[in-house]
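One chain comes next, on its own, written as structure tokens: the form predicted on its own.
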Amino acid sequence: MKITVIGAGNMGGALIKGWAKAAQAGKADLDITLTAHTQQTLDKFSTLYPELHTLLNNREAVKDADIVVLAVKPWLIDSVVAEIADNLDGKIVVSVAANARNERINIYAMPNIGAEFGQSMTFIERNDQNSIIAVEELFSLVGSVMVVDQKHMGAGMMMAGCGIAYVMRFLRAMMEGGVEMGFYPKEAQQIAMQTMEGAITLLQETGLHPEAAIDKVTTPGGVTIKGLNELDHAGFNSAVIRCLKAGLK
């Protein structure tokens, strides 16, 4: 298969690195092409995958591609589709730019830059069944896919494509909480990422809902449920959802 991404910034990037470790694992037979403003970013993924192409020049880039992810910022969306509009038939189009629309685009996906590391949580939008199939296979080499109707696109967007950041802000906020303890930031962080991967992979292994797998930690009179309670005192749960809303508005 072979795969255009035009735009090398941090989700452009995280999808290039993520496809090209999946090639390199033998997962796929991926031949993928690259472009980026400058010369310097493209011979930065040259030095650390040497078998990637990589071109300044987007019209030829997308020449011999069967499948083009455009990964560059919304308002850029509409001038590189009228670059590359003619060398676009038969090609299936796929942008991963958030609320950016064309007609020349045939899959809008969201993933996130957990994508790099094959950890990606993707939203595909169920709105061409003829490329969705292909794309479907493409992003699920770097992590988990599922298909949506668009009324759902921007809830996984703030879900997963803006959800990882939160997610991030919760973790240093435990090491904040932990340095205050008495621990250095590193070893606060150390601890706070290992407890946030048994806690997922307690739920992925066992399909508890995380509340009953709280049960499980919670002594009537102890110390887990006050330091819980404080969290409801505090608005936590109403806090993570008007975060997620947010965005939506």
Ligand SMILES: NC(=O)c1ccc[n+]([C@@H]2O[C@H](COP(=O)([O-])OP(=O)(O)OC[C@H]3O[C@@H](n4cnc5c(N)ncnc54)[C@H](OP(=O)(O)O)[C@@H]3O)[C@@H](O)[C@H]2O)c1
Contents of the next structure:
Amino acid sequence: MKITVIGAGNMGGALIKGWAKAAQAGKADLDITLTAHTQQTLDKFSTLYPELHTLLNNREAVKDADIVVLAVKPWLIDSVVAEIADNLDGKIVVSVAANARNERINIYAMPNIGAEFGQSMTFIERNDQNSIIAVEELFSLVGSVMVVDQKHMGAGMMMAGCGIAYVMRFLRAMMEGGVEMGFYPKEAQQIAMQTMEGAITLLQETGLHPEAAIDKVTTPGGVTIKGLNELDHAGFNSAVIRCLKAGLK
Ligand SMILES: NC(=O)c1ccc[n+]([C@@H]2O[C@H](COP(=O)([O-])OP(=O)(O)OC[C@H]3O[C@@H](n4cnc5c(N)ncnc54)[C@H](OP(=O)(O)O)[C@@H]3O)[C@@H](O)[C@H]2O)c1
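Please move on to the form predicted in complex with this ligand, as the form predicted on its own is already shown.
Okay, now the whole complex, with that chain kicking things off.
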């Protein structure tokens, strides 16, 4: 399958690297072309993955593609689509841009930068086009995929696309607490990351609800409940809910 990714920044770049790794691992037969605004960006990818085709010319880059993935900033979507429109017949056009619509786009997808490591949580907007199956397969190569109605795309973006940033803030807060209690930042980061990984693995392996897992570490009258109640008094749950809803239109 021939894929062209227009825009090789944080998101496009993560997808390109994830797909390049999947192709190297023999998970799919992908022929990947990418474009960017500057040669400097393209050179970084050719050095890492010499098998990729890199071009500064978007029109040329989409000519032979089966699937074109638009990964430029939302305000550039219309001009990029206008630029390549003549070369899009018979191709599936996918956009990962947040809150940008264009009639030439067939499928809207919302991945996250975990794609680079095969760990994206990607939302694909449900529609009746047959092409959605090919797009689902493509994004499944770089993580989990959920097909949702248009009304849930914004929530998906906030929880998973932006969610990476929110999880980082929680980690940083844990680290700051750890440093105040006497750990070096590197040690505090290792502790926070390993604890988060352990918590996630616990839920994945047991299928437990988070509150049931909390019961496992909470002794009546013990120290865990004191910390949990401090979080409640400070409005932690409410802050997280408000954070997720803040970006919805
Ligand atoms: N970042 C995320 O976590 C995330 C998650 C989900 C969705 N998204 C969506 O992904 C899109 C890109 O975001 P980003 O964070 O990846 O932005 P970014 O890091 O700024 O990357 C934008 C890329 O577009 C390239 N570019 C600019 N103008 C171009 C043109 N005319 N033709 C071809 N390429 C062009 C840039 O090239 P140069 O590198 O040469 O300047 C750069 O590689 C946005 O629409 C965003 O909503 C982002």
